[in-house]
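Take a look at this one chain, the form predicted on its own, written out in structure tokens.
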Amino acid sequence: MSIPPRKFRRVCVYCGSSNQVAERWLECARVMGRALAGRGIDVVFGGGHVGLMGAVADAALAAGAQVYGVIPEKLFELELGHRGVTKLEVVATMHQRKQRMAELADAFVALPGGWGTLEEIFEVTTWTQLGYHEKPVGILNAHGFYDPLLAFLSNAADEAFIRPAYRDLLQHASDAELLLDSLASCSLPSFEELSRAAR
């Protein structure tokens, strides 16, 4: 039996703050900015007025997106922090930052980025595998950037390191609405499931 589509209030979205990449790099952030702001989406991420983080933030207020920031205060004190948001909430860690992050948002999506934007789409992916939230994740795969890491996904679960319940718990598409349209609708495992997967 399908599930009717999720409606989600706020999608999280992690995503490089470097202002040294190409520019097809910023408007893939700006693309999903506006993507979010045009089915009604707010916004939140990681607060920073650089980068991608800048991109997406700007593209979903101008869309007319609420969008809310959440930076530590390390990086606030760099004058990184995004002043023109909606609310920026400043924290002490980089734990709370993410913490505070999973419990705004309904979802998460990962655009182009580094270090910071793969281990916070990882973190969050095995939160939902484990169950300590019911929230789908994805990465947008613009421009085929994800390619080599959808390869090692689908190589650790070739070798059972990822159960077969979990090979598609993390989607993806090269497009901002398609990708939008399989997190409101994909399947998530159950309780039930994550039992039968830790015999």
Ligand code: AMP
The other form holds:
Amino acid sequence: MSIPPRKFRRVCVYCGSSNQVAERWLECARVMGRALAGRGIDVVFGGGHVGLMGAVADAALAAGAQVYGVIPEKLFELELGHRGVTKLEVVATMHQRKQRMAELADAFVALPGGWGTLEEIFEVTTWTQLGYHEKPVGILNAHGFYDPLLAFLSNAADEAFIRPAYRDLLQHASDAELLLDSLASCSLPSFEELSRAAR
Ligand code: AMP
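Starting from the form predicted on its own shown above, please give the structure in the form predicted together with ligand AMP.
Expanding to the full complex; the earlier chain stays at the top.
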């Protein structure tokens, strides 16, 4: 039986904070910002004005979305906070930030990024795996950026480090619209599957 597509109010976007990346990566972030706004979906992000973070926030705001940033004090004090967003929450720690971002959003996407992006997307995927939330998670594999990571994950599943029920937890697509469609329609493991897999 097919489930009706999920409706998202807010999607959390994790993405690179580097300003040194090529223009095509910033453009990916702008395309995602506009795609979310075009669907009437608001954006939750790490609250920075730098790199792809600033690009996704600016594009989503310009296209009419509300944008919510959550930034730890330490980064805010370094003047890395985006002052133009709908709401910028300043929290004490990185852990509080990630918790708050996860609470605010109905789904999660990672655009190309580095350590921070990978850490954030893997954490929320682990939370899905353990049944702490039932929110879909996906990565934007723009220009094949995540091909090596997808190959790594496929190998981890082949080697039984990722259980069959969780193999497809992380959605992926090369295009923002396709990724959002797949987050809306993907099936997530049920509680029964989760408890079976844990045995
Ligand atoms: P990275 O992929 O290492 O550039 O880290 C980006 C992710 O980590 C973002 O999704 C943010 O949540 C967080 N982050 C890293 N650096 C910053 C920064 N300078 N300002 C705000 N958030 C950051």
